[in-house]
Each structure stands twice: as structure tokens, then as C-alpha cells.
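To begin, one chain is listed below as C-alpha cells, in the form predicted alone.
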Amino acid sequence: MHQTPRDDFCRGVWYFIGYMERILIGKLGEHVGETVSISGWVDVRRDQGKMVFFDFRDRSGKVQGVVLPASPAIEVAKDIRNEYAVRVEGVVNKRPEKNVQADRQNGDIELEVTAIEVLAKAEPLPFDMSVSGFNLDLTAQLDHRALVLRHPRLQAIFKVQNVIIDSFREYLKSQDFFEFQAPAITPAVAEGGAEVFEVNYFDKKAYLSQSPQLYKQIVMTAFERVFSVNKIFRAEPSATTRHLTEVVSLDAELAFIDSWKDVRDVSEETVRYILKEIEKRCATELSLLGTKLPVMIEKTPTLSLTEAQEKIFAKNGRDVRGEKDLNPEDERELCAIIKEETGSDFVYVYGYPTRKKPFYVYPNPENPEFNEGMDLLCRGVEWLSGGRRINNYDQLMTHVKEWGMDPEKISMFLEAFKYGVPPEGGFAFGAERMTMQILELKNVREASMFPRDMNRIDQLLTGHPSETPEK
């Protein structure tokens, strides 16, 4: 095979760069005056004729590079496009004072490029991926998910979500909670209702889990304080901006409580820790997304369902007193009232009708028609549900019969409660909904990396968007 001088040059570049240890772009400020090797993508390319400027990015950030006319890399630089994966060698130089961009990462340095190796080529982009030019609507973003995940705005969303999940784990572990993983296939429905996905499990009928609830209660009876981060599945025929079919559920359960208020207090401190960690670790992402964290005051307001409905009636004259739950409009109005009265973006609501909640929720001993379940609302949307659970076996069995459940299908769960289960309770967050509310996103699908709903399961895996339009 005939080899050209260009082939020899590119091969030589590979050998030359390959022996140098890779430096992350975020660490380049520690190597001023040194020759370094970086690897990443071409984020921006600007051909100035004799010189070519680049913005290179990797997982740690971005840096500007310049290929000077006399550089051995100038010919390679002329052929490179955005999103090429490259290995680059160059000298880290301080920028002249007049060119320093103090508000940008690596705004005080520049990489003088001496060699470039193309690791993978990229086709011309189908749309503008720059920060200023990116204007795809949500449907188009989801149709091109494999590409748009590279965009800084989407990466910011999921970096914040990553901190939410990490912080949930960190705080509960600091409080001596034990992590476990619940199964996704279950023989029975934990929360009742028909909105479940049935699975052909060999010759038996099973379901995708709506919740790890029954399993976390079982594990709690052995480890006392437990939590899990699990995928759950809801077959709700809903295509609203608040609902997904597949959700990451952040669940916790704890024993030896005195009342449901103990559960509320642990959940409140968990949220407080999560918000502080986001503030500390995600300042750049919050700035890029143009959002402020919700306000959590020293003690989050707590109202009974009846008190919440009375507030709505007194403020707006809309009478929802006596309703069995808060609807989305009620939640928005209540949060607005609490914000105006206290400055808090959060409010707990407790004391729902017992028959409107799952069989395991603890009825109020003084008024058994209402239970000791609770919800946490923030900025007009429910974040959390939880409360005290029934720990008495006979009382559980009574509810199982009243709720029309088959005790054989939850026999493992019931067995645990035959043998000394103390007063206990727990709570669960939806990671996507928390992300949506913290970042003030308009649609929960923006907060799911690969959202599942009534209309979508990764369309691009089954055909081009123009061939498989969203129904």
C-alpha cells in the first residue's frame, strides 16, 4: 500500500503523543510552561486562515487551543470538525493580560498545539450544538438524545441529579442507614391499584415493581435503618409534564420511631443536606441553567390536609374542603400561600383518608378514618410521600382483608411482622421530580436521561424520528 508523507506524519504523531501521560483539561492550570498531552472532543473550531483556534473539552472542562502557522499540526487542524475525538499535545501558556477571561474555566491559559491525533471522526452536526445556538424543543432533544447529552445544559441537569442521588446516600449513611437493592420483579402489587406492568414470569404472573416498599420494610426488620436507590415502574396512562413510566426512587425506612413526625424530621434533614451539597458542588451548573435553589427555612411548615384545604378556601375562595386529596391546582395554591406567609418553598401535608392510602399506612389512633401518612410539596409539586407504617401483624392482616389483597402473594412480607417489629416508618423521593423542581424545569422528561412514558421508548433505537413519529 502506497504511503504518503501525510501518513508518515500522522503515524509519527501517534507515537510521539502516545508516550505522554494524559492530563485532564481541568488540571492544565497546574502545568503552565509545560508540554502536555490532553484527550477529548473538539467543542468549537474557528479557522482564522493562517491559524486555527479550538475549544477542547473532556470530562473535567474546556480549554482554548491555538494551532500556529508554523505548527506541525496545522494541516491536520484544517481538516478537523466539531465533535472529532482527538489526542492533542501542546505547551500550556499564560494568556496576555488583555486576553484573560476571568469568568471562564482556564480563561487565563491557552494551549499552543504542536501535534494532533484524530482518534475518531465525526459527521457534520445535524443542528447547532453551541451554547448560544442550541434551541431544540423537547421532542427533538429526545429524538436526538444520543447527541444532545453532550450539550452543556443537559450535562448540567444530570450533574445536579447525580449530586441529588449521591447526597441522599451520603446523608443516610451518615445516620447509620444500611443500603440494599430491592428486586424489580414482584409477585404482588405493593400499593394496590391496576396501574402496573404485568410480566410473563415463566409459567407465573408477576409485575414490574411500583415501589420497593414491602422489601424495604422486610429489610428494616433486620437492619433497623435502611435505604435503597431503585428503578420503579408505573403504568399510569398519563402524559402530563409531571409523570414518567420509569422513575428512580430514593427510599428510606427506619424503626423505633415515636410517631410519624420522626419520619418527617429525618426526611427534612435529608432534603436540607441535599440542597446544601448542590449549592456547594453545583454552582457552575446552577448558573448555567439560570436557577436558584428552593428555600428551606429552619422548620418546614406542616399542615394537616384539613388545614391545607381551609387555607386554600380562606385565601382564594375555592372550596376543596372535604376532598380526599390535594389536586395539582391545590398543591400549587398551597405552596404559593406558604411561600407568601413564611418564605418557605416547602410544606408538609399529613392526615389523609386511610382508605385512600396503601394498606400498610398507619391509621391515626384517635381518628382511624385518617392516617399518619404525609407528603412534602415544593414549588407546587409533590416531592415525597411517607409516614408511619402499621407494625402490628393482626392490624396488617385486617387491612389486607379490607383492601382485598391476597395474603399468599405477600406472605414473605407478612412473615416478618409475626416476629417483633417495632414502630416504624419511611419515605420516598422521585429523583427526576426533585431534579425538575430544583432546577425549575418545565417537564419531568427533561430530568430523565432516557425517559419512558406512554409515547416513547428510545425511538432512535427502532428507527429514524421521521420514520417513527411520536404518537
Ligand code: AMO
The other form holds:
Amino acid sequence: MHQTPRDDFCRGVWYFIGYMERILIGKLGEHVGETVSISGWVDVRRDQGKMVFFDFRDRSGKVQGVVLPASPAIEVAKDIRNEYAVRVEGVVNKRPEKNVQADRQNGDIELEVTAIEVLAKAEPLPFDMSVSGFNLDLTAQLDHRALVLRHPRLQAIFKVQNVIIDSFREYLKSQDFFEFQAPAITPAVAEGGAEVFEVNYFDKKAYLSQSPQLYKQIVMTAFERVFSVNKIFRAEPSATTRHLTEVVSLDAELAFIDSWKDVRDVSEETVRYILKEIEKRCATELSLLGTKLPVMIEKTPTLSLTEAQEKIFAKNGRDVRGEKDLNPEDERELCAIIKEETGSDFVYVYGYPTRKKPFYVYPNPENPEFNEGMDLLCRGVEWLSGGRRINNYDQLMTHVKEWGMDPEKISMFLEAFKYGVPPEGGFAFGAERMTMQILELKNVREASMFPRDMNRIDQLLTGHPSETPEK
Ligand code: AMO
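Other form of same protein, the form predicted together with ligand AMO, not the form predicted alone:
Every chain and every other molecule in the complex is listed next, the one we just looked at coming first.
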């Protein structure tokens, strides 16, 4: 070990700290009896008169440190505040049996601190960041996102989201899907509707991508099975608890399907894999958040829109039969019924009115008024959409005309479909909505690190996250 004493100045006291290899806090249990060096933040400081106790935190976890009255670090320790960034040297001791906290990480050890180097000071915190004392409402949390991200609850949410995105990739790669990067600037509106951000593109008009839909279909015609993890942008004018204007969209598309049911099955297995990975890798986070994963039974129930509406009517007497879509209340009621009947927290709904969905969705050949598009609902909220697409060029062109699309603007997409595109389909879900439903969060903004909505871009706009239930 290289032990060159180095001068550091802190509160007018010169002290010495050796250069030692940094040990991660999560690995300290392997170094009992050794002198080690850790780097991290002061999570908590408890001044007990003659002694000072700390919880130190790094990316791998926390450990308790104690500075004894005779320690050369005692003077420095008295000056240090929460969130100071420090390098600490000390001896890893086993705790006496009576002080062991078996349910805590490093609950059986303690670092007896011999030296502390202040790497960066921190101002007094504007609010209580401790696990038990943290009680900011969502608006205040978003206003202070830069600091609040250090809180274990917030970190747990985004660690789970990481696993969602990683395992989406892992599963599709294991099924021979090819990852591509979709463009964010597009010449046309893929999904239709007015929910689109226009950009001044030099002297032209362009749009922020609403969905990589047309691009994933193009890339599928070359690579057969494709997926992308990309930002999409929706100019949602409604401030609801489940809409953002910037979303991480997990998209997939596959060729040579026999029916829309193949797409449903791939999407179901993708979700099943994601849930299994969360269960495997995020036990600590789930327990910290006090959440149970949604139940996915062996075969997720699948209903047509008409059947779903019939079910709601039969159970609750609310007549939504003939409506063009499920509204949020219908989604909640349908999920509750399915949960009661089957134990499943998921339900697929397929067969929407053709004219109510984008031009590329495949109409049911036996009943072209309805299409072969589908949604997956989980715990009362839609979190995935997809289905079979029109692959025949002439049929596609008929829809382009009927939907009033400008063929010039989607000429690149249309070109691909002139040249032998097999039956195909795909699906997409939003990482934030999925995180929100898996963790039973009340507002999708909790599941977005830097949420954008009609009232907020960081602190640039001054609105507040909506808690208003949707109509
Ligand atoms: P859709 O528009 O239904 O389908 O979007 C797919 C999924 O993306 C998420 N999502 C959103 N999440 C938060 N805020 C929003 N404003 C928002 N908009 C969408 C949801 C939703 O289920 N091209 C089709 C997909 C396909 O057919 O492959 C599409 O974009 O989780």
C-alpha cells in the first residue's frame, strides 16, 4: 500500500491522511480488522458530546462510523455536516453482539475513524433528508430534484426503472431482436392527432417524434426483429397523473407473424421477463418502497373491447357499450373485475374501432370496422399498446388517403412497403408508466427523473403536478 502523507487544510488544523486504495462501503464486511479508506457522503451525523457517530454513504450503501475522543479526527468530525463529501480512513471492527443490527446493511460492523479529509463542503440542507424525516410533497420534491435524488426512496424508484429498461433489452436480444436508434426530429406526425411539438427546422417545419413507429417498421423490413429505447414527445395539454410530455418509449416490431396474437405473446413474455428480473435484482428496493409486484398469471386474460364493455356493464351496471375506447374509469373497473375473477393484475384488450386508431393498424378482415390493435392494462392503467400492422402496400395507401395523411411526408416509410413486407406487428410501452404501475406510485412524475409536463420543465415553468383524477 502506498502511504505518502499528504497535507490537507481543514478548519485551520493540518492533518495527515495516507493514500490508500478506496474500498466500497458495500465491501467493508470483507475487511474486518483492516485499516481501510472509503469515500462518500455524510448521510447522518450524530454528535454525542465526546464521540461523534456518522453514517457514511457511497453508491454501494451505508456504514456507521465512530470517531472516538482520542481519534486524531475528532476536531474535524465536530465541524462536518450532512452531505459533506469526505474521504475517511479507519479500522473495520466487528460490533459487539448486543449492538448488531441484523436487518441493516453492515449492521454487524463499524468503522473506527482515524482520519477524515473533507473533499467538498455542503450548505445546511433546506429540509430533512433522513429516511424517517423526509416528507416533501411531490411539487417540492420536483423543485429540489437535484438534491432529493440522493434519498434512498428516490434511488429505489430509479434503480427499478433501470432494471426495467435493461431487462427489456436483454429479453429482446435473447430473442434475436436488433437494437436501433430512432430519430427524434421527424417530418411527419406518426400517430396522428394534435399532440405534437413543432420545431423550427431552419426554414422548414418539423416535429419532435411522437413515436418511433414508422422508423421501427422501416427497420423491421430490413432486420426482421427490431427494438429501440428512445425518447418520445407528446404535447399532452392535459395535466393528469399519468401523462408526461417526454417519455422513454420501449418499442419493438417483428416480421413473419401469423396473427396479432403472436405480438401479444411476445409482449407478454417481455413483461414476464422484466417482472422476474425485478424480483431477482430489486428485493431491497421493493421492500424499501413497500410494494409487491403485480401478478402475471400463466396466460394473461384477453378480451375484445366489446367483451370488456359487456363485463363492466354486467358487473357494475355502467353502460359503456358502443363507446370507441375505454376511459380511465373503465380501465380501473375492468382491471378490478379481472383481478377478482382470475387473480391477474393484467388484461389485454383488443379490437378497437378502426377509424379511431392510427392509419397503420390492421383492420380485422372479417369485421373491418374493428382492428387488430391491442392494449395491455395493469392495475387499472394502460401501459402498453401494439398489434398487427397493415403490410400490404395498396391497403396501406388506401388508409393513407382515408386518414388524410400526406404521402410525401411519409415517403420513406411507404417506399419500404412497396418491396415485399411480410405480415408484421409490434408494441410499445412507456418506461415511466410501467415503473409507476409496478411500484404503485400515485403520479407518473415520481417515475420520471426530470419530468416534463405542460406546467413544468425543471424550474423553468412554475406549475404544479396534477393530482386531479381524469374524467
Ligand atoms: P401509444 O400512443 O399508446 O402507442 O403509446 C404507447 C405507450 O407509451 C406510453 N405513453 C405515455 N406515457 C406517459 N405519458 C404520455 N403522454 C404517454 N403517451 C404514451 C404508455 C403507452 O401505453 N406507436 C404506438 C405503439 C405501437 O403500436 O407499437 C404508440 O405510440 O405506456
